[in-house]
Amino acid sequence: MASTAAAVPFWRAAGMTYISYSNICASLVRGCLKEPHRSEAVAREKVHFTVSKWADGKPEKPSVRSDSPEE
């Protein structure tokens, strides 16, 4: 049976996006694991990063912020 359409990813089939899917694997195998892995893991898993806005073409003071589960 031959299709006409272009194989497409099952992850974008769905409406996500392939950072999505795979924040959504990575939280699976997380919760998969036994300790001491998994405080490990959970640990590795804070995002921190700065944000600057820009006003007149200069940047602004950046302000450092933080992306994790707990907060």
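Definition used throughout: the rigid core is the maximal C-alpha set that superposes within 1.5 Å between two forms. In this text the structure is predicted, and so the values were computed from the model without any measurement. Positions refer to the first chain, counted from 1. Compared with the form predicted together with the partner chain:
- The Cα shift for residue 51 between the two forms, taken after rigid core superposition, is smaller than 2 angstroms.
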Given for the second form:
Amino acid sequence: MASTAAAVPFWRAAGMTYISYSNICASLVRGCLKEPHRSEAVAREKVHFTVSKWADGKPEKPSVRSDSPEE
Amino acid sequence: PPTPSSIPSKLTINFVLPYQSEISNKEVCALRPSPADLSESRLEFWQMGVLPGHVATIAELKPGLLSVHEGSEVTKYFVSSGFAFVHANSITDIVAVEAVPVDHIDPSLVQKGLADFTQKLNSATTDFEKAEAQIGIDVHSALNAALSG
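Could you drop in the structure for the form predicted together with the partner chain? We only have the form predicted on its own so far.
Complete assembly follows, chain above in first position.
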């Protein structure tokens, strides 16, 4: 597969991590599904999290973020 | 895990996804008495076959087809990416972020995706964009091949 012992995959050479690569692959595959599987899969991709910045050892007001999949 | 003294006749697979356990502890493939049959007990990752007694391996799976052969039944999954671990006692663990049965894939969306990403590769400027477009092309080509293969 690789010519040199330390060859890197193209996505890592471009600055992407494996987890980003894996998530991109997964969302592309989900995007190619037939209904109803597609809507189930898209629902799986939704991420809901809160972010709090810390100052002086105390958490400030958290901001709730909800990311839906890109594209 | 300990290596057994004799090669087991079946491969035990665990196939897990983040949201469900697709196959757990399934014993795959009884050994049929006819010796000419090579196709039993096979787990194929796109360019690799695993039979009972396979050497312990860690493999990174590229987007592609995973077919599980159980006797004469074959179940095909398209795996978006993941890892496969074959242990010395012929237990195989497969982990993937997404895996779909091949008949859940819509061919027209695959063609459209392939065309879109080929075009994106041509218009990409930064390395990162090029990498993303290349990933798109790789995944859609693999989907395409899985549909026809």
